[in-house]
Each structure stands twice: as C-alpha cells, then as structure tokens.
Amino acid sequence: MDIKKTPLFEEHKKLEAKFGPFGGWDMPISYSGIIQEHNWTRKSACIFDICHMGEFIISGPKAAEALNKIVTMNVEEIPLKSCKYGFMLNETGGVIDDLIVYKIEADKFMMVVNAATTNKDLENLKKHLPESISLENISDNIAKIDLQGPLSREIIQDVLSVDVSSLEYYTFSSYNFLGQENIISRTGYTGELGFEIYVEVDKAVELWGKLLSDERVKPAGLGARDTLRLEMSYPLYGHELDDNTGPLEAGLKMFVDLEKDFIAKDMLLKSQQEGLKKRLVCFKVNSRRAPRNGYKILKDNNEIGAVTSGSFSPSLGYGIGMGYITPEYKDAGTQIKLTDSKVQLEAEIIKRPFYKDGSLKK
C-alpha cells in the first residue's frame, strides 16, 4: 500500500483545524506534539494510524510446515488464535524484515509486515513457498488502527461494545462490530496495554471517528510511536535491523528457534560459533540532549560503533539511544561518548529496556 493512500488521509487533514498544520502528506509526525502524545499514551490511550502496514494470508495443506522453513520462530507450535514475533532472513543471515505471524487455523496464517518492506517480503515468500501454498496480499483491503495505553481495554469495551478482557498478551480473536467480523489482537509496541484492530478499508474512517469520540482517546503520530518504542528498546527496521544485520547481533535470540531448520540457520550458527562482530546496546545520556542516528560511539577516544536510534525520553527526562558497538564494550556500566562533528555527549551503557513501568501485560 502506498503510504500516501492511507484511508485516513482526509481524517488527518481535518484534524489540522484543531491542532494546527502538520503538513499535507500521508501520516503526521504529530498532531498536538510528540511529548504530549507520548505522555497521553502512557497515562490514558492514543490511536495510531497503522494502515500502511502489509498483511498477507498464507494457507493450504502443510502451510505451517512450509512457512516454518522461512521464518525464525516455530509457527507449528503457535497455539490457535495466538501470534508470534520473529524474522525472515536472507541467505547471509541478514534481516529481510521483522514481523508478526497470526495463527488463524492449523494451516492458515496472517503475516503482518513493515510498510517499507511489503513488496520485498512478498517476493521472498513467493520465492520460497511451494506452489501448493496460497499466498494472498490483502494489504490494500485491510485497515489497521492501533489503540495503545492503560485505558485501552475499557475504551474498546465502551466504544465498540466488545469484550476483549479474555485476550492475553500476543493473542487475538474475531469480534462483531461495525456490522462485520473483525480481528482484534493484543501485542503492542509502546510498553503499554495495547490492541490492534483490523477492519475492511471502507470501515477505517468510521472506526477512527468512533474511537476519537471518547475523550480518553487522542490521536498520536509517527513521532510518539518512535519515542514510545525506543523507551522499550524495541528495534526499528532500517535502524537496528536490516539486510546486513542479524537477530543475534541485535540481542534478539529469543525470537530465533535454532532447533528447527530455516533459511540462513547455518549462517547464524556460524556467526555464533566464531563470535559476533558487533552487538546492539542501549545507553542513557547524562543530560536531556538527544543522541541522533549516525553519531559515532567512542570509548577512550576510540571509535567503537555508531548510534542507530536516539531521542529525548519524555518518560525518563534524559536522552536515550541504541547503537551497535564492538562486543568487548557491551556490558552495562561502560562509560562512552557520543559525537558528531559539533556535539559530544557523555553516556552510559545500560540494560534494556529503558522504561519499566508500563501496563503492557496487565
């Protein structure tokens, strides 16, 4: 799906009258301000337009077996109406995409992928799935709106008149609202209790309006989405993950099942045996200054890596970031410096995540 054709484009434009101009393009960086939206998500609930994400349906006899050879997690072991996070890798062990697989039936799955990699992901699946397996790209027919925040569960109950209280973390189910059956899942990327609502494209505007009619809900843009995920130390494709970086280097081994066969498993085992050449670390800055993507990471004035993501943390009140460094300096407590040609920041490597007080699993 072209991001500029999100079905909520006109709704975003209407909000300019309330919040002021944010630019006449796809999805706004913010409506009322990144920090305000970030903090509102932490204490109440915000909705995010995620209609640009890609969705595929993979089905047919032995679909689980076939998909299991392509992704790093074991989809055959996923319980029905549950979902799991993992990766598709290229032949060298780099990440084609990080994604979530939903198990609808024993041999029917929905795969949710990043917007920028949707076409690349589709081609990779076509390349490796047997012809007997059905692969359907439903990205242009499905709208995805996320409601994130500690009050999200009761808001869905009140606004949509559906009971999602039985949904556990990383599960989903179908519910009847807006005159049709729709999937609601509970995964999230903010560190707060959160739900993903999938509806047909022609229902997106109605759903957006209904949720915003509740005074506990505010819209949030891409800026708050980024600061919220960064506080949780969640990787972002194109920053912490890419075609040249594997999940082990990113510290995400828990999402890789090395007991089964999948593309590039041998490369991961080899890199693990030989020793990883870089490791992703989290660090906090000793001030409110925000480190930026591309800043050099120094130890004793020697360059040991680079920043991949950085921001001021609205929840914690200081600068935070992630970056790759040579493994010998990865331990928590290591003092480092972050610099570009003009700025130098004192920082300390810490254990992930930055933010630990969320409602994610409550």
Given for the second form:
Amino acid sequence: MDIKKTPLFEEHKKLEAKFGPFGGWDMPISYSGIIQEHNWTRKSACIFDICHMGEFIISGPKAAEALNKIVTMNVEEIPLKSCKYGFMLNETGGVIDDLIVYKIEADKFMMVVNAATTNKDLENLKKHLPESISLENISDNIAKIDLQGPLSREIIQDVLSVDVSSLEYYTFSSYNFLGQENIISRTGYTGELGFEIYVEVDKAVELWGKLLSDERVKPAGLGARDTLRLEMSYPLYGHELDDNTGPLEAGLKMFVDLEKDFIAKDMLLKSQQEGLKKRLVCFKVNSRRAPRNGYKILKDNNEIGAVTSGSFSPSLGYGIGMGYITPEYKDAGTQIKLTDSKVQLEAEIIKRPFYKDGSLKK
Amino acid sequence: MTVEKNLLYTRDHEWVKIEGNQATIGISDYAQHALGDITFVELPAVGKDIKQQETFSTVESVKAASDIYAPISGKVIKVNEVLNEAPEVLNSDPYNEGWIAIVELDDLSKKESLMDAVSYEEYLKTLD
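Requested next: the structure of the form predicted together with its partner chain (the form predicted alone having been shown above).
Time for the whole complex; same chain goes first.
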C-alpha cells in the first residue's frame, strides 16, 4: 500500500521537518526539535497537521438512536454543537477505535476517528447502521489543523477574525473564514487550551500559512503531540487501546454509559462482574531515562505487566509511562521496576495525569 | 551538518580525537541531528575497559534509545559528568562540550578502521 501524504506535505518539507510513518501516512515528527515544540505548546501555541485523521458524516432520521447502539457514550444526550469522546467496541468488548462524535444538527453527526483505523471504523459502521441512515466518509475532503496552547484563543481571534471566546470545552461552532463556513471545536490532545479546525482540503495550505504568520505560533509534529498527550495520560490507540483491550481496563469508564444499550455492553458488564484482568496505570521513573513500549513491569522480581507508552517528560524532567498490570498492584505509591534485556528502571505508580498545570479549561 | 576537521570517525557516527596515548570520544553532528533531542546519556564507569566496536554508552532521545559503539579500545579514565545534568549539550556542541569519555588507548586499537574528516564527509554523502 502506498504511504499517504497530507495536503500540507510540501509545507512541512519547506520547514525542513523530520518525517516518519504513522498510521499509513508520511507525517512530520518534528521541526525545530520535539522538546522545543512541546514547551512552546505549553507556553504559547503550536499548530499540528492532523489531516491524517478520518471524518465521517452520519445523518438521517433517528441517526442518534442508531449511532447510540454502536458507540459507548450516550449520543442522544449530546447537546447541539457539542461533542463527546467514546469508543466503538467489537463483539468481545475490545476497542475498535476511540473517537469523538460531534452533533451538528438534530439528525446529523460528525465522527472523528484515528488514521490507521479509518477503514476498520467505516466497515463497522456500515455493518451496524440501518440502511435509512446515510454514512459518508469525508476524510479526503477535510483538512484538520489543531492549534493548541494557552494563547490559542487570542491567536484565532487575531488571525482568522472569528470570536471563539464563547466556546466551552468540548463544544464547537461554524465560523466564516477563508471564504467559507468551517467548524472549530474546543478540543485537543495536549492538556492545553486548544482548538481543532476543520476546513476544505484545498484551504489547508492557506490556513496553515495564516496561522504560522503569527509569531506566537510554531509548527509541532507528532513527536511533541505524543509527549504532550502522554503527560496528560491520554490513551493512544494501538498502545493503551486495541481490539483486545476494553475501556474499563483502561480506566475510561466515564466515557461508557452502562445505562443504555450498545454493542458488547454485556461483555463489559461480565468482565466487571468477574473482575478486570488488567488495569492501566501511570508511573514515573526516578531518573531522566524513559521506559519504552514493551518493557516488562516487575514487582518484587515477578512480571506483572508491560509498558504501552513511555517517554522523557519535557515538562517534568523525568521519565514517565503507562502500562497494563495485574490489578492488585495498581495503587498509587507502589514501587515497580521496568526492564528490557539491557535496562532496569525504578519507578512508582502515581495518579493520573502526570502534568497538572495545563491551560485546558482556562 | 558539520564535520570537524581533526577528528577520526566511524561508520556509526562516533568521533575520536587521539592525543598521545589518550583518546577523547563523542558522537558526530550527523548523529546528534539524527537522534533529535537528547534526554539522557548513560556514561561508562571510570576504569572500565572498552573494546572497539562494542557498546560503551547509551544515548536516549525523546523517541528512542541508541547504543554508542567504542571507536577505539582502551580504559576509561574520565567521563563528561556535565552530561548527567545537561544531556542536551550533546545536541548543541557535539564536538567540544559534548564529549562523552576519555580513554587510555591499548595496543589492540585499530586506527586504520577509522575515517578521517574527508572520508567521513564522503561517507555521509552516500547516506540519504
């Protein structure tokens, strides 16, 4: 399969980005350096090319009711112009994808999904949506650029001349700029105040250039996106979530409405009754060394789990990570070891998130 | 990408500066650039015997951990402890402040396997 390029690929080349593959796409990993980009997002604002992610429009009479059977959050309770995070599950209760549903009109929703899972998600929706509901994959027509950082609200105001000051966390609206109506939502993956901007694909370069012309804005790649989300202990599909892992094991019950019916709800209830077999935990290392995906987690020399994500934390100055362990050891304060064949790190389980000073709800 | 003139280089992008029976070791500008932001350097123990082409240090960046191979054999007599607190010096000044260790050379060191600056520059052109 050919590796895909976003409409901003040439812009990234001009900026001399380092590229890497992600979810079938050739994506910018960093420009000036991951730590610089990370710190600039926490201090000012950065733009991220997120065009690789997928978007679907789901519409038709009783669309909310139909969608509600497929996702874990309660779609019928989403207010107009609000969005909600949740999951699509397979029959065994594993996560097909984590996603956000936007309520655009009473019977019209946008679903935003991960890049690598777009086709799998589409298949699952086709399989379960009734024929009366229309499902449109608009991923190739929509460019998504995220602006994240404490100054992002003023920057949008100054650069695009639109007032997003009334947008609450996890709401969105349609705004006129670049000669068309575009959705801006107050959402993100960094723990900072931030916005996700959706425009027609042929407006991507213009929007990128406009935002970048403001000296408070720098470009950031997927490297910084990963360290920023990890400091917030946000899950990344393929690491903390996958087809064999359920949302309860990941500690994400607040995004699952067990009061309504949805695919594999019975499996979740069963796993809860029987007791969860593993739990996601956060841990900090007692040095600058980073645990890496796949490291074993040991307690008193017994293997109790494995690391799913790990990095040096630029904001905190030490190694941090997440991983699944046997539930009995999940409490904060537990001392553990993280090892591969060459490295052994001392770590302590802590309460999420790692980073608590973000401007997210400012 | 800069290549410092008076150093010898390996194909794995370490550099070595030989003065008498001592050699200072580090990584090249190409290496630090490829690694990205360096967050941790595991320094070898002083007194340790290191062998040419064997791992003697590990450098971690945000994205990955990479082994550093000894460009020369000998006994470690000094390490750059600045790197414990400020590993980013490896990015900002790989040829001077970012040196990793000084070794006392032993007779087994094969200098002929190392490249001079001109050859190393040619070698870099063959990489993309």
